[in-house]
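Single chain ahead, written as structure tokens, the form predicted alone.
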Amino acid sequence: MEKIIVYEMESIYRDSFRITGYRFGSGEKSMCVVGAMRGNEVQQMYACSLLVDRMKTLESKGLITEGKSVTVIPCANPYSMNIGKRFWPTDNSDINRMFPGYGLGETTQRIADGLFRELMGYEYGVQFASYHVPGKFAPHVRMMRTGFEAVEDAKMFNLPYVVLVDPRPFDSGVLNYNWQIWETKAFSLYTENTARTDRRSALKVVDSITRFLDKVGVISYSGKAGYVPDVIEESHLVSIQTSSAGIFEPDVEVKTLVSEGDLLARILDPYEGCVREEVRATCDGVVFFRHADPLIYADTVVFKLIPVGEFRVSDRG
């Protein structure tokens, strides 16, 4: 293992800003895995740390293929992570909206530029990502339709779902999109949590990475079989919104199979404790996303369902 400084920026008032990476094996740039890019992505950093530990073991046993290398970057935003702030502390900008970066631009543009110079040239790129609203997901691989998406490769992670997304205009600045444009096969992997660690779901994505690396010949590793994934269009997911604000009290977890009319959650009056609203399933399906924060606004998406007919139930994993 080689510990490297991927990018460094001097600071006037505190220690320098550094992005640290861990390189395993040697030779061609086979895969790069990026963890936390935002200050609340604790689970994403944690999953990367478990992957570093897994790769150290594989390397010590000589199981990395000669001429192949893998780089893991657990955290690309240690300043925000240190204070628990999701975006860049001084101007609230998002590094994952600044790619491919600009070396003479604002701070987060310069960080994105320095980071992306290291990330270019890999055959495969993986980001442990989080959603723009707080919540829990069924573990899945997300890919943008750029014309360079690699759906068959995404299936080799053997997570339950592969989700295809039509990029919106602001997505042109995210890492996944730019990796694809610069001819890296890019995948965003979602675990169940963001701000809190969950070893079980973190190990699922670590297992998925090592399965993938074995299948493409980068390592020799015999692990769990995983799932036969279902490919889903994001536009086919059914969103369920609240009509009231209050305390959010969910009744179901992600991956739960529900029927139309089933009770999914209650919205409680924060002062009086009475039920303001019952949130119910609008179709038969599987809970793909569930809101996480205890307080909720009106007109907020609190669940996303995969409707029946859009998935194939698999009990293997």
Given for the second form:
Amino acid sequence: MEKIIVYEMESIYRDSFRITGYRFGSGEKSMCVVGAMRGNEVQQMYACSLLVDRMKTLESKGLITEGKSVTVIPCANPYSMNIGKRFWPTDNSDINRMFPGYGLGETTQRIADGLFRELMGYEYGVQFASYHVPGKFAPHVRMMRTGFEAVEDAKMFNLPYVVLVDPRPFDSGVLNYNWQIWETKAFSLYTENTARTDRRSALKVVDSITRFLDKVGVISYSGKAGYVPDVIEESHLVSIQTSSAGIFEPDVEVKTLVSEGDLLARILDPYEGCVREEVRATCDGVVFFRHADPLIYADTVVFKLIPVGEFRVSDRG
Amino acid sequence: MIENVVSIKLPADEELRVQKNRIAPEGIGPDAKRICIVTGTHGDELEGQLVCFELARFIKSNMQHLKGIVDIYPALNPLGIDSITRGIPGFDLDMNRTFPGMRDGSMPEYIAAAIFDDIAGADVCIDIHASNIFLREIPQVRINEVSATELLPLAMHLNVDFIWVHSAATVLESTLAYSLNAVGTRTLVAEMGVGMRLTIEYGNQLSKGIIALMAHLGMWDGPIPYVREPIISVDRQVEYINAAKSGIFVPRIEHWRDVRQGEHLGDIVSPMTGDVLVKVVSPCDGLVFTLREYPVVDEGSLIARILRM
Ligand SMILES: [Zn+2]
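Show the form predicted together with the partner chain, please, because up to now only the form predicted alone has appeared in this conversation.
The complete assembly is shown below, putting the previous chain first.
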């Protein structure tokens, strides 16, 4: 293992800003894994740390294929992580909107540029990503449809779902999109949590990465078999919105199979405790996303379901 | 008349309301012209507050000259204004990246959709922004080059110092202005001053410009304010100066003045050591139309924009 400094920038009063990477094996750039890019992506950083730990073991046992290398970058934004802020400390900009970066531009454009120079040229690129509203996801691989998306490869992560997304205009600055444009096969992996650590779910992601690396011949590893994933179009997900605000009391977890009319959550009056609204499934399906904050606004999406017909019911645990 | 554009229930005994003030002469017909004055998308930008106040005050006391509908939206992001938050509190999301919105989306997208639908169809919309807290800007209108032919003649009436015709960057596509222009509602983005502050002179200047534009549109038949002639640029004439090092920026010139190539604009200094870390000089002859206001700079922070002359 080699510890590398991918990017460094001096600050007037803080310690230097550093992006640190861990390189395993040598030679061909096979895969790069990027963890937290926002300051609240603790689970993403944590999953990377467990991956670094796993890769150390594999390397010490000589299980990394000769001439292949894997780089893991647990945190690309320690400045925000250390002050508990999601975006850049001063101007609140998002590094993950600045790719491919610009070395003569604003601060986060420079960071994106420095980082992207390291990230270019890998065959596979994986980002542990998070969503902008507090919520839990069924674990999945998310891919943008750029014309370069490698759907068959995405299935090798063996997470339950592969979700295909049509890029929106502002997506042109995100890492996943730019990786694909620069010919890296890019995948965003979503786990159940963001701001809290969850060892079980993090280890699942580590398993899924190591299984993938085994399948593409970068390492030799025999983990448990995972799911045979379903490929889903994001536009086919069914959103369920609230009509009242209040305290959100979910009844079901992600990955639950539900029938139309099933109770998914209650919204309680925050002062009087009575039920203001029962949120019910509008179709038969699997819970893909659920809101995860105790408070909820009116007219807000709290569940997304994968409707029946989009997945095979058989092998769901 | 104060009207709700959209309201949404918050969890604990509060309703979030986006409101507008519709000012119109009595008995106005359905085919009357309509102008929308919009501000407060970014909760920390307050320069538009003075423009809304001035316009409402002035028009109400001169109603005999009003020949159309004026809709004033002083606070598109009321929670942001109340909490000094640029984006929408609780979402960490820039509202000006959510248009035209989505009725079945998250709360910010739902609000954006309602606002968008309310404004769409107006003859003209003026979206007033201040700069952020980091930079001071001269009163200016920013126009995407794709809509320059249509918008430039309108912008000439707005009494701004500078019109910046910039290239079409894809990231701007989800702004209010871009989305409205895309459906044929001509929208001009005005930007001036600095975040979290009022610059009274600029507020009055733009208010007069809006009256002049209304006169041009046939919505105002009172005396037309004198309007200054703006400097017009295209993107390639603008030089950006970014901080070469992190430190404290001390300006050595005034905002909005002529500079010569090599002229001393300011210093990035270290208060710890007493050293000047970077002497910032102008790369060209030109006009400083953007100048750093917030002293702390990271490497890369924007210090000035200079219009090459
Ligand atoms: Zn703004």
